[in-house]
Amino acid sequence: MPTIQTQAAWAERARAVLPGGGFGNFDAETFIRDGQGSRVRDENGKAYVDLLIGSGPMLLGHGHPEVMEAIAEQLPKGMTFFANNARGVELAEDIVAAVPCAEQVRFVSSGGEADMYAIRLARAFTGRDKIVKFEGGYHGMSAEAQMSLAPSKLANFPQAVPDSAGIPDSVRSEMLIAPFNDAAYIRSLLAEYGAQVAAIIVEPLQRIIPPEPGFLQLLRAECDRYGIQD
């Protein structure tokens, strides 16, 4: 029989090999042992409703029969190829067919990587450098994204506050921070900086804050007005 370890024991082991004793995104004292459907259990056997859903991809829950069947069918054929393959093309075709604005698809490994590429593409397309981000919005771990997610000090908009050490001032100077849901402020900000802005990055639902009616439509219209990518 394998030795059963408590959460405290796992936390001690983790502190020896992981920075901060965890994976960096959640309570370092909680260790999930298994999951089924919408629920997970920790190493002490306590059950939780899994509202994190893997930060997005676990929409069907843990161990969904159709997902398990598809995985079991593919595993004997190979796991990852780092090269073109027919199944990837079929998936891209399905996404393009299902999403009206998706003319082509680039597969990446995470949402943060997708945001990083989107920012780079917007800068290349527009020839501009500045990016507008809303305070409190999460867009991954790139230097641009790690600005004013949870500011450690007060600063007047649109000044950006780095959320991590190791971010050059040159990155901070190209980020413009705005309050979410403030239509008047975003209009005034773009009236001043619109010709310098390559993109606005925004969460349609910012963490748990819904957009005010018409706010996202306003952003789309302002992007069109100033030639900004959104």
Ligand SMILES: Cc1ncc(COP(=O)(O)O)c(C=O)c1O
The other form holds:
Amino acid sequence: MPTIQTQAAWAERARAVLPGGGFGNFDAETFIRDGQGSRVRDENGKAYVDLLIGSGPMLLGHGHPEVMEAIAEQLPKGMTFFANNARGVELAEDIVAAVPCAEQVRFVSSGGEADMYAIRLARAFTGRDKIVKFEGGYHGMSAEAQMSLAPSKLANFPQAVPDSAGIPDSVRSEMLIAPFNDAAYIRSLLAEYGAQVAAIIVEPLQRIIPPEPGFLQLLRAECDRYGIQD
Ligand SMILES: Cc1ncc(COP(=O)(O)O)c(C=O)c1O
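What would the structure be for the form predicted together with the named molecule, given that what you showed me was the form predicted alone?
Let's see the whole complex now, leading with the same chain.
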């Protein structure tokens, strides 16, 4: 039987081996032991309704029977191959069928990585370097994404404020930061910089802020007008 440890004991162990004593995005004193359906339990036995859902991927809840069955069927046949495999092709086909704008799929490990590739692809395709991002929008941990998420100092739009140390000024200077939901601002920003902009990166629902009616459609139209990727 493994020794049962309290959260305080795990926190002490974590501080020794994890920077900041945690995985980086959540309260470092809470340690989830297990989960079933919509509930999780911490190492002290306290139960919670899990609104984090693994930051997204546990959308069907913990231990969903169909997911467990599919995993149990595949596990004895091997888990990851790096090489192409039939299940991956089937998944890509399902995604292309389900997502109207998806013609092909590149699998990556995280949302941040996907956004990083999307930005690089837009730059390669347009031959332009500037990226428009909205203040407060979250797009992962890449250098471009770590701009004006939660700016630590005031700056005039469209100046970007890095959220992390260690990002070269050359990255900051290629980012244009705009206020979310401000149609007039985005129009005037693109009137000035539109021909230099490779992409606008936006969360359709920015954290908990819904888009104003017509705002996303305006971005689409402005992208078309200036040959920008979105
Ligand atoms: C809109 C958005 N983009 C990108 C990311 C980054 O995804 P990941 O944590 O898988 O890198 C997140 C994660 O919460 C997100 O909400």
